[in-house]
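Consider the single chain below, provided in structure tokens and representing the form predicted on its own.
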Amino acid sequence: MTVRAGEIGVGFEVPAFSRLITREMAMAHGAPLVNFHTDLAAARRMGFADLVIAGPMFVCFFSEMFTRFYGERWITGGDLDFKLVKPVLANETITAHAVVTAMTPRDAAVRVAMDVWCQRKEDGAKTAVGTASVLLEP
């Protein structure tokens, strides 16, 4: 299924994606550096109490939630801009969120902006916050 312009607007919540983050994948998205994102023991010298989730993780939880969504108009006509503002450990669950905050026009298509954030399960922390866009047929 495709997703049109239509279907949606302003204030819609595209459907969240959640995902428990194991030190198997915190390593293999910080390999092959060993540091405290793939080393336990580096972790705990800087004092967090398990591996550190690198960055591109983040990129993963958004991308597979608007692929879900928007499919391949994701691929194809996406963009996303995000900053992380908690750090966040292996072993904890994380959810991504979007809510759609204008639709424009452009040329035979909508650009779609959202506003996105991924928050901690367990405390319902922000960890990363941000914006992203997609082009969609009306």
Second form
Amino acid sequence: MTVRAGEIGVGFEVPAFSRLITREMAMAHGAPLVNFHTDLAAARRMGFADLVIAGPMFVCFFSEMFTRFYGERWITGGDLDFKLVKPVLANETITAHAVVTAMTPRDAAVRVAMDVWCQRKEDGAKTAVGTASVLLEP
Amino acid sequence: MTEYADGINPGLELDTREIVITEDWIEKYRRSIDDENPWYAGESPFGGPIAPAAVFNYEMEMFKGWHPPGIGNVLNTGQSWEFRGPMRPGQRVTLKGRVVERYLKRGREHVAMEASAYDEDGNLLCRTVTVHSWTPAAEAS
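Just the form predicted on its own so far, so send over the form predicted in complex with its partner chain.
The complete assembly is shown below, putting the previous chain first.
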């Protein structure tokens, strides 16, 4: 069942997607490359306390959040644009968020615009910020 | 417009690659985000299992030739994505990449690379633009 535009409005918060990013997850994501994303010694040589999570991990967080909520509408018409503003290390908990900022009729559908961000649980810092949109039935 | 001697200039076409979406790709995604979305293993609204929309999140950066040699680690400053169609296990997907922008900002070099995934009929499945940056001084090291 896909959500319809009439079921949400400006200010609506999409159910968040949160994970403690373990070293195992970081290594699975970065394999087979060996670098500061997957090798602890390499990360420490560069001055990081733990593995540095590769940026593409966060498109997974956003896309998974939207796939769960918007379903096939996300997969066939989702747009996402984000900046990575702070590094994330292994063993930190990151939550992807989205809040609806505008709903604009387009032909027989509604374009839902959102602000998106990833937030670190440990210090509350935003680690990625951007926008997203999806086309829904009215 | 600046022409870079290393040839990495806007418009540069990168090697086209073909990838079959195997269960290994989906398993790698599942393990990366500790996720068990049932659509990736069973029924979905598209009829049968699909691959995660972002299954190629990292692979879309893996084109050769869009970084000058010897620059060391790069920073990923951001990404944009368009998702336009479901990908399915067993499907053959063609990945195409090209350099779309290169500029100096706050003392750092930046290159933007666009990567697109197409199905067997040439339909766009997803597209991303990724921006990587590095310090010009590192180029000499």
